[in-house]
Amino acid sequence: MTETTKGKAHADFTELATFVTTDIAGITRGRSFAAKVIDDYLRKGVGWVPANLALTPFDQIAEANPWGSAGDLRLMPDPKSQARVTCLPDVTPLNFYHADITDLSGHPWDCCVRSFLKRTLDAFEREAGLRVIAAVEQEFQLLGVGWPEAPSFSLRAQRRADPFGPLLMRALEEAGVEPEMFLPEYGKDQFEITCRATDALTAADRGATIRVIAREVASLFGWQASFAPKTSANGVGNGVHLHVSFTDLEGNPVTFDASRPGRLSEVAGSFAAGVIRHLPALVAFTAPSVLSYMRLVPHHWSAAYTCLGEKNREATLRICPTLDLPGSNPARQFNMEYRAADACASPHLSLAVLLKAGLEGIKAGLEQPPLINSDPSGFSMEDQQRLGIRRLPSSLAGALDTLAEDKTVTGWFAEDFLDCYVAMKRKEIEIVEGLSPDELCARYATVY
């Protein structure tokens, strides 16, 4: 922004509103218009194109997508999902709505991931009598900062970024995200944002909103907020942690049972079993980039095996601790954390496939998996087999092959969606083929 336009933005410019979708590449895209005519657009939405779903992270369309140049769709906004931020200095308000993709008659498009999540939540209520409570935690790094080194987790690491943290928290509060914590993390110039648990659809919307706003705030300082799974080959990874718990239809918590292993209720144990059973296929959606598999390796507190653990950060599905102070209610706090996800994925799709897998376990009445409370790579091959511990795919190509073999998971999706998803991911693999690890990190860091 030039000196002549600074300070005039709010008074003299037309505020824009944008309807957005966070697509299968994990990128938030949309169309904007004058906010003063929002009522008209809330009714009719804005135009969209089927082949947009085939866009790779690097803005090349997979040629083998099912639609080519044909077809028209609409982005139909959810009025409750609005995020509007006016507190950022010297820029116009940031104003956007999360939208469902529909056909021209307003019916949900069968390749819309937000609609897929909504259908999954409806199935939880209808088939299991449960509602899902969720939260999305996200790690990111600030690039281009040029400040002195500071110890991990330290107050100095937080304060050297000032006033980035307070401004980010204020913007997230204004957007209705309900942020809880902004904290310096273990990695170089790495931070984490957590927010309050809420219904699962809102939680997924918040996951996308946090990424948009964090990047917006960082840009005001001349920095880049990167949520890429890795920004350097030898660096610490950036993960997305999906927290889930359940209530009955009256709002009573049903995830906790102090008498059972790990304090998981019977229904929560069955949910965990469904997730563990389908985990090798799920990562094709929750860790969906070539770079994702540089993060999902043993001994990195991320996730590399199919296991359920209690307070174990090497477990892909972790039972989180509860506060046991007087007056605390563990049943209200109790939740599980899915750790094999990153920000190259749509939060709506990641949460949906996690829940679909768990619902399969509930419907089948699967027994809770054994608790693995140490690094699963330390078990012998015989013990791994006995305990149901399997190594997750070690590459995106491997994950796509594993997905194709899991007919339960592929059966959740429309044929066009699966064809597009696999074609787009194969194109992504082709684009970055031959890059060194550091080149790969740099390529993704600029996008995410």
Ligand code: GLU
Given for the second form:
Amino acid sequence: MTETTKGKAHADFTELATFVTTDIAGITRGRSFAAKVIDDYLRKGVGWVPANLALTPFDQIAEANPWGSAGDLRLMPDPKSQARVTCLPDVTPLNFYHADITDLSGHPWDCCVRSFLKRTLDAFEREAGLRVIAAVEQEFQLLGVGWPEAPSFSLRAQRRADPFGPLLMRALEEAGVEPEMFLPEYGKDQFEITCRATDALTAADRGATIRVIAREVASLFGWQASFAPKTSANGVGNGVHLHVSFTDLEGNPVTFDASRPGRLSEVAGSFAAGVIRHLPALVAFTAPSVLSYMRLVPHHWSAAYTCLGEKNREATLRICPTLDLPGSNPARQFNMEYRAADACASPHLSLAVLLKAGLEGIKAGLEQPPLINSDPSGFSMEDQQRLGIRRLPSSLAGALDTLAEDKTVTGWFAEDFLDCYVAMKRKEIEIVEGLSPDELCARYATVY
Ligand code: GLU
Ligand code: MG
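Form predicted in complex with ligand GLU structure, per the form predicted on its own context:
So here's everything in the complex, that chain up top.
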């Protein structure tokens, strides 16, 4: 708050509402207007520009984008996605709605990732008779804190940040994202926020909302909440873990089958097989920055191989444990966790490609991959080959090449979208070329 605004009652100000899109750079952008005229804007949306999609995280645009200076679009809000937070001291209410990008007649734009996720969920219902339940877990580090060291996972590490945690939880509750846990993590000044499972579109919206709110709350303390995949070359990574499970169209859980390996039902096994098959191409979207590949290395509890594992934190697709207490129903808790995602990605696009790959597996009736319940890097080359364990791409450039070879995955997208995505990512690679690992971390931390 500046000297001139200090002391002024916020009631005197005009509250803003914003329609946002979280784009392929994982950045939440949008346009604002006076919240009191919301009804008008809910009907007509706000303007948007196609070439915005070609913006790299560093604000330079990929010149080779399909639109140049041409064209006009709308951000059309989803009224149910409103996040309004009034509990933050010394700032006006934060008030925004996630939006789809449409053409001027309100039809979804081919390149809108939120609409792509919606189409994917429709396909899941139509082609597999399944509904997706999802949740997003996100890790971040507080930068600029200047407090004493505290042990990992310790109560002291949490209390050092007080009242950051309680204020963040309050803000997230107010925003309707149903936060569950705020926990100190293993890394330096690292925390994690989890939220309740819900339908997959809402889960993706929550992924973006939680980042926006955590950053804003941290900034009130003079800190930065960084969700960058790494904030120092030798530190731990910040992951975005996507949890998914399925119900039939009546809402009955269908992921669990106690009689099968890993307790995965047949349909969930085929889903896992589709994900494992396409994983090396998927990371081009879910771990989409140059820095992402410093996190996706062995022994980081992130994900470095194509690998389905039960309760194994080196597995890219991890079958999560269930509680066995009286009164708990394993079928309702049971879910798989995709660990090869980070916050440089759009949560909508990450969830969509994960589900698309799984749906391919379901439609083809693929067999469940073998369960790898220890570190996949510990297997001999022969065993890796026999078990279908492949190393994931080790750079963004490598991931883009792998993507180009997987015609099933490239076939999911409109040509303009893919051209723009690849051009933007190639430009991003060019911008950070030659930076040392620590410089790379610092560069990405300015954005994420
Ligand atoms: N920090 C790890 C990652 O980058 C995850 C640790 C965990 O929560 O299992 O994904
Ligand atoms: Mg964690």
